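The data below hold one chain only, encoded as structure tokens and taken in the form predicted alone.
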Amino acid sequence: MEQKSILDSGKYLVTLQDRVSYLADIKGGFEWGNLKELFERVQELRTNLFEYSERELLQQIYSLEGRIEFAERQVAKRLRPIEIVNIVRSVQRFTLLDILENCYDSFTELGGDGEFNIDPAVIAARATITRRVKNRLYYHQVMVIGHEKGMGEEFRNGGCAKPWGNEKALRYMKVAETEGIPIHFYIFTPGAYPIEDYPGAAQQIARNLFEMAKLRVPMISFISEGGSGGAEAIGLADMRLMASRGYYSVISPEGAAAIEGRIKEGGKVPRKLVEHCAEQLKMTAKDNLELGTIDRIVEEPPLGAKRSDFKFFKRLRYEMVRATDEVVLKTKSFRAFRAYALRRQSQDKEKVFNDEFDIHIKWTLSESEKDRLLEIRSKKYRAMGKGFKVLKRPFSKRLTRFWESTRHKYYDIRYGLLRKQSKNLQKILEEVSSEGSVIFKTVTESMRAAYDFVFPAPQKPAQTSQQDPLRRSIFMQDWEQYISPLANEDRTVTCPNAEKYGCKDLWVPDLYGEYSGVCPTCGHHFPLEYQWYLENLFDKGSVREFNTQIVSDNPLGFKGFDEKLKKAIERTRRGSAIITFDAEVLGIKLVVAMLYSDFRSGTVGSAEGEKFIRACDRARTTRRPFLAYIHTTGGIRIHEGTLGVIQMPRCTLAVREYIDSGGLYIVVYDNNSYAGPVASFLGCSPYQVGIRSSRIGFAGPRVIRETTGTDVPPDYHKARNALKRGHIQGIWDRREFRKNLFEALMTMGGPNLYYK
């Protein structure tokens, strides 16, 4: 340390004492070492600054420095997943506003400023970045999108963003897309703010990621702390970088401690399982890139980067262009310079980061080269998050493999190719007959019938009866009623709604018989188990499952949690929590997607998301409406990670696939349906309804309640509310399924779906 007066000593204490400070954050308190030692000596000094001589002060922080170093060194040897989180979490973090500063030569902010913003928690702001190359400066315009955490303001609500912070976002990314520049997106959020206040927490990420998966743009994206589904809000990126002291996870280290622990609300969660839970999750950036959820660490000082460290900086602001024009070289048709100039990219990797590029590369994309990118963002998260298990399959079962894969060429065909040449020929047909004279009749019924011989209509839907289909109810079918199990107690219920409506005591065979599980005086319904849909919802002996021999794993070796599978397993006589199925109602073919409370209540991990991909797939190529029926969904997996999570941007980019094809696509919630595919590729539906008595939102009354410090009304998440918001479009009674969802497929759709 050079020479200073003992003013500038006293500046270079509060510097230690900073120091300090920030290794008992990391250790999580001073009881660790020498800390609290260290931290009472440097405040003694500073107390007593002009008692010491210049000499005397000198020495003292010489050798303060030097013990606060060995500290440090200590620290960074080994650095725990827990204590990652700690370094993610302090005061003393860099944020998004000091990366404006820093890493963008100017920028202008968007949506209100400082605490006037809409939700100051997400930052959109139009900003410039440039590059040297050979001492001339090249200018790039970029949005910049992310989470202020905005050290003690508390108005920021640390980087957890509001359901309008997340619209805010949306917004700015489609002027972005308009005006053809790449996004930046930065995120630093421990998860959004839980509330189901118009648009809704679940349902804004969702609006996010369905657009986000189409947005006609590159995208890059930043990690320091990623939280659930309030990352994925604007995490669906075509380059994902992480930094090297940053964590990416499903869960709080703590969230997942309380739920491992079953610790009852309230109740202190020990420090050791909080720790373990951290290791477990696979939460820091070596993981994350080992999992493939991650594309490339930035790397960081030994005990992460500071507000001030410039350097970081520097390099921060080199990774976001190189990143940038990977994506956009990736686009490119001429192979040869795509090449040279991603070779020339890596070459830059080794040098010393001084702002200088070997080429420029323009930002801009034509129409055909974004059509690449899109194409290109759909393969990779396609390639993503694959944690689960193939089972062997016998030869018999490897021909039916055979004619599915040959069924997408037949259905191309038929569909793709035939279908648009009757069309044609049928208007042709019907503008002949209908301004032909007399004299032509006799032709065109001989056209006509050489039409309907070579393209057959397709089979209308089947009806058992004289009575219009859509009047029917669920009990006029031509095969017996379905009983559920549940029906064999001799006993008497009381309807929750008793007090309030006067409904009688309830006697379980007809409850759950005649009355299929609702009150017949005020519609309450009781909870039915799956089996009781699949028997009772869809036409008798059409439902046929496919992908069974894709089965849920243990990716991350999650300590005890192979023996919670195998018990789930036995249980079930399944191996993941969704059953894809193809079925029939009333004729009509559709393809089901069922999410289902027994096993490990509905929760979706690695199978079910590629079991969810591969349904809307089926659906895409056989042109056939695809329903999301969710018995039970308790979100995403935590056992799972970040592969778990990968799974919402996985399926939803699939439904906006099959959307964007045609198709219709249909969400019926049922019980309880929460968190991560609320938030993605169930709440991003057009058509989303709830069965009557369900609760619908983004976290649940406990975690609201610990999050924003609020209670919430007993029936914040019943479907009456979240047709009220906007979230659903209806609402059915579990006797009316069948019939709703028969008329919701001869209604609703576009003219690709197979019978239309």
Contents of the next structure:
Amino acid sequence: MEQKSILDSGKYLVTLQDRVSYLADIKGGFEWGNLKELFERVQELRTNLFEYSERELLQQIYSLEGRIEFAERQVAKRLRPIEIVNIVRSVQRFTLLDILENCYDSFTELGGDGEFNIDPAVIAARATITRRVKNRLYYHQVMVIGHEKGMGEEFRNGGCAKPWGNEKALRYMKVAETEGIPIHFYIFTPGAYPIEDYPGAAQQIARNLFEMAKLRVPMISFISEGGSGGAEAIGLADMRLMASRGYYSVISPEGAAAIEGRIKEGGKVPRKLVEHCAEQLKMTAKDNLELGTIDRIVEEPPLGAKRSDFKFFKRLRYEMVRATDEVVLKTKSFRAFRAYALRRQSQDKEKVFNDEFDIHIKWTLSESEKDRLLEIRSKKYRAMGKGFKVLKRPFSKRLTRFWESTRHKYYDIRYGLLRKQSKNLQKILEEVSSEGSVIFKTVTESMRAAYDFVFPAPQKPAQTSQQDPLRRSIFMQDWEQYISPLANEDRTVTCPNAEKYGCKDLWVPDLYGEYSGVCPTCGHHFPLEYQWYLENLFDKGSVREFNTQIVSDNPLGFKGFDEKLKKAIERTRRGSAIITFDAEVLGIKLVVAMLYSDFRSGTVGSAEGEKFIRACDRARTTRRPFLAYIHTTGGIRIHEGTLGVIQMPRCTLAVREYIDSGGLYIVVYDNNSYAGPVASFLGCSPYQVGIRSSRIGFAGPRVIRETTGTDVPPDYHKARNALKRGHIQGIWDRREFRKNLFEALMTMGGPNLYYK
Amino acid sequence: MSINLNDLLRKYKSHPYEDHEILAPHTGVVKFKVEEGQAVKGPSGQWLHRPGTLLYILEREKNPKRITSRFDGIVTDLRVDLDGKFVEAGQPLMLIRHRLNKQEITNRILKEVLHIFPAPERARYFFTPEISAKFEKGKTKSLSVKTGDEIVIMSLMKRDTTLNYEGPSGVLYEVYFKNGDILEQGAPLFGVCLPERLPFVEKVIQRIKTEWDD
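Having looked at the form predicted alone, could you now put up the form predicted in complex with its partner chain?
Time for the whole complex; same chain goes first.
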């Protein structure tokens, strides 16, 4: 204990008071141990500072400090997940501005200054970070983007980025890409600010993910508070670091507890349930490292780093530089360099730690290295979040594998090798012919004849089935064969718009039979089961399901979830909330992924993510359009924790690769589509459509009310408003779904329908 | 147009209520969920999206329909004898008696005795600078208007149109908007009181203010 003078004692007592308050923050109040007494003692000393002699005062301070240290050790001995959440939320925890001040040598904030900012919750800054090599300093330019919680600054919204804040982040990511400098992301958010104002919370996160999937610069992210979708908006990085006392979770423990305990709006969530959920969600750094959703933990002091923990900032700077080095080195082919990447200083030996580096590495990448960077990123995310079960099929397994590889080769040859040559040759022929030279005409004609013989023009399915498909009635006899089981009731129902439009009561067999669940007066769409679409949307007998062997699991061992999962499987006789299949619409072959409501409200977990990615890849291999029909999705499955959240970047990456390779991706929303999936792999589609009466958004009205404190109009999430805000591109009537889909495939797909 | 203000006032004095008769919208078996004398609420919330108090359930063809109150008031004349019985469409089931407050009665009387000038289009409305200046000086009660006077400016898509007053000459008694408000088509802009009626109107309003219990 260092010697203190009476002159410092006032200041020192403030520090002691902060330390006690910090412990109270962690423990959720002063009730734990002797915190209350300690706090009162410090208060008393501060008030009566001059009543004591110097010696007495110092003695009191030393004794108090000893007791506080003991209490700190006791708390640090066993930190429960909820206490880690409390550490993260404490006002004494470091924020992004502290990092910018202490880890970077200089920085210029872009697109805002404090309160004068498009969104003060998001900070973008151009910064320099130094590396010391044998007592020489080297400077690196980086773009720093992250959330600022602004402890005590109300206008920061606690680090909840509004849609335009995420848009700002994206804008500066693109600036970094243009300049070819790495990006350091710092995630300090409890979640995105859930509003639908343009560009919309979900839409903007989806756009960010879509761009980040193929951003051609190294990206490193550091997570202190990773709240679900808000975190992902700047989280898809090549290397993901996490603070040892941070949390990264699919939902806040309070939110999870409200869902698990079915607590009504405004009701008090029991503290025990919140603590239970915090444990079950596996949100700590250690848990996340085990789950593979992060790459590395940056060690903090036992009770978490505070704003003045300069040792920690030194460590963090070293780790960020190191992580960037590693990402850059992985794109190089020098083995020696890569070996260097493995020699990282151990984090445990704090005493021997120094921030000196062996060599200087430049962070600029050549074009081929950038390609490799994207390749590594794709592989990395594809290998993550595999918390699903694969059912064994011993007899057919080999056969399936053989069939898949043959299929792959066939399509590679058909659309890869041959198509490339054919395209090149065709291009030459077109160029030569366009000269209009009479001399060459005879030559080219004979050449074209030869070309047509070698590469006969493939019969386009669209053309073969185009014998007036539009004039053919879509209400043919095969429509009448499937009747919704909902129609088997002899009663009437009232349309919800009856008061407004004077709709008459509807007899159920009529409504779900002849009217296809649509009110004949106002056009309100009553929900229909997903089987109706399987039967009525696609050509008869064309639906062929695949990847049924991938089924949902309980990867976190969430208590009570096994039974819920079992019930869902028994009730639906399916293994996951997604059905992936090949199908045809008026002769056009396509690959479809369908999220449906009966299985855990269409929530997305590892199995759903994996099946979606495989469906996307299948569409890419077979060069077919890809339809995501969302019967209902309630978001990411909270019982799978971050393994569910990681499906957002994973699936978006797969979608990006599919679209980049020339595919046509159409998303159709029905009933209710909310949260994570809409904010990632669905929202990133250039063509999104809503079925009438559907609701689309980021967070439901209750979450909006509870988070923002403002109410939203009852039609806030309606498809019509989503159309007004520019989220979707159209609204389709259910009865014309098939016709509209066909038209969309023909017009949007056009000549690129099968392959660019 | 001759209106006897005393009669008008007497009318409200003798029956300061607005009665809403609740009729069965269609046939069905009715089950009441309220009692005689019970206070009920109409729809609430910023967008009136929270339904009012549940009055009764009307069931027809296994479709129980929840009928909620659209008004604030007290349930009277409840036809208890019909509870659990089949009723025809249009059958009166109860009365919701809403007691009018000072403001509501004043507004009603004013709408009856004043000449109301409505908004011709959905637009933003301003008083002309001259009228605004008089307002600032607090000369509203003595502001006389006659046909052809320029009173209001209608601003729509950066196009300003001056509106000339049309109607009987009188005093600008009540203004229903603030400078710069966006009003729907047909919404009242202001009410003009005939000069001979003015003393009576003021007297009546004063009496309502002092005598009426809310």
